[in-house]
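Read the single chain below, which is given as structure tokens and is the form predicted alone.
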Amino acid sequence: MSLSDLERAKKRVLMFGGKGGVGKTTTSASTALHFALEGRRTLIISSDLTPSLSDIFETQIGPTETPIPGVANLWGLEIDPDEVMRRWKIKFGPQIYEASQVFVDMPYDDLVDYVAMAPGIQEEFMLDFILEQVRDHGYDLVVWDTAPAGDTLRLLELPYKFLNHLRTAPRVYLGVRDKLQLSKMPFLELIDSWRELSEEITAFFRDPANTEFILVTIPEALGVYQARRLVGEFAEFGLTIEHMIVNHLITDPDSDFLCRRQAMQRPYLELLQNAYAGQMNITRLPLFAEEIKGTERLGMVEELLFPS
């Protein structure tokens, strides 16, 4: 099996997730390379706390869109939580201060920092940032190398908490308005605009026509058990995972050590196959002898993910 059906699906965002160290960056970078070579204007983003796109593409990539040398149609970007919040404050800080100062007497930075502590703000803006790349920056596809599994699920969960907060917040601020005998309160208008944004983001990322989550794992206990938990937790949100990549398989053992490793991997691979073969596309990738760095070696993985 392979990821070739994604070529026909024309998704706008591909999210790669799973336990740390299973090969999310390698497989997401190889996928981004494939679609760029196919002529689609592609951005690969890493939101991991310790991003490694710079290492795998062997070029310096930071918090601004950076062309990948030697590959047309491909850009990279590494964005950590601090950078997410810095951009959020630039985008929303002036609105927050203007809307709030009528009833809160606080210095600008203190007020904006306080509002930024609301549950789901950071996650909401990260999703907004991804959507903005697709909607406003002209990318055909965003490939997202997400944080390790627990953080990815938190990213998807907290915007719902933020949306619930926005549904109840007007009652609080209406009470403040009545107490202060104000006819208008700009903060209510700001909340309404945030609610609309949150609902737009939620609808986009829940729509399978737009977004695909690709689970990456390895045939070992921790990787498999984490993958199974993630499949179940996604189901609780009404989300399905249709693609799984099983990485680092021993395919051609030529020593006692590799034979033993292959024997260790076999029951985990069978477990995944028996549990999910009927409901998702399972792609197998071998353990490479070489370190996967640079576009030439990424091309080796790309050819296995998208065989011609």
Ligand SMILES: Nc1ncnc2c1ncn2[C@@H]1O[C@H](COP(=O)(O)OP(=O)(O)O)[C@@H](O)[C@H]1O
The other form holds:
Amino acid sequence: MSLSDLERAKKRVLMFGGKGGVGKTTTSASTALHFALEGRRTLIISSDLTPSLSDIFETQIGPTETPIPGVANLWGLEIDPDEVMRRWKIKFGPQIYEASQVFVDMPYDDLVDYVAMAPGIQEEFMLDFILEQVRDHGYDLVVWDTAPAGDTLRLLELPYKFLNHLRTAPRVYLGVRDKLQLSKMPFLELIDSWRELSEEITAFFRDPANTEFILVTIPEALGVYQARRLVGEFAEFGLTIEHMIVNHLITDPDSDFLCRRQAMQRPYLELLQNAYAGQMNITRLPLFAEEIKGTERLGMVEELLFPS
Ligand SMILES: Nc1ncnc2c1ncn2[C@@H]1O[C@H](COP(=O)(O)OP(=O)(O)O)[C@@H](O)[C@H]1O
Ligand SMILES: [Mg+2]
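For comparison with the form predicted alone, please write out the form predicted in complex with this ligand.
Full complex below, order starting with the chain above.
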């Protein structure tokens, strides 16, 4: 099994996760390039705050899909939490306002801002947004370069948290006390319709036929620790990680310094191999001397990740 299996499997969303600086953007951009070259209409989305796709593709990429120059079938999009929130308000704001009219007298912006603060709402919308891309916008594949802080897996659980929060909101926060009256509220009907949406989203992302999670890590103590944590958390949710990329490997040391670095990495690489080689595909990626920028260099990484 290798990363190339993803091609045959025709997954719709590939999520790259791991701690900051391990190479998520580099490997997800190379992967997106690979599938675009194979002829699949591919959209790479980065939700990491640090502007990353623009740097790596050396072209200005913003919150709307931008074709990557010189690569057919490849588009990029960078979306930060503020933009996610802005779009969420446009999509759901009027509904929320209307449904809340019966029990709360608050200006539109205050009310929508208030509801938008519910925990998990950003994540919920991010998933909704990505699902829209593959379902309605004609992409064969979305490669998602996730933000390190937004603990990727929590995304799959948060819609529920968020809905539970909203369910109690009118009673707890808005001073509506009568339970009987509450049950007939349009606000609760709205929440029910959101729950359905949320379940649909969660089901899509939890289905291994649609979504694959690729864990990116490095052979250092922190990298091993992080891998262990993520694999454990996935298991708790009944999900398995099938692909790991171990990046930054020193392969041909030609100095004392690099030899020592390689010796530092070796036990951690062995730890990762021993712990996970039985249950997932581990792809090793060497540390390049050059900076990995532009489609030509990304092509070098692509060839290593997807050897023909
Ligand atoms: N295999 C590699 N060889 C050389 N440089 C790398 C490699 N992988 C990543 N880098 C560099 O390391 C830095 C962090 O990588 P990046 O992909 O941005 O990580 P992340 O998205 O996980 O924060 C970038 O400057 C990138 O060019
Ligand atoms: Mg990044």
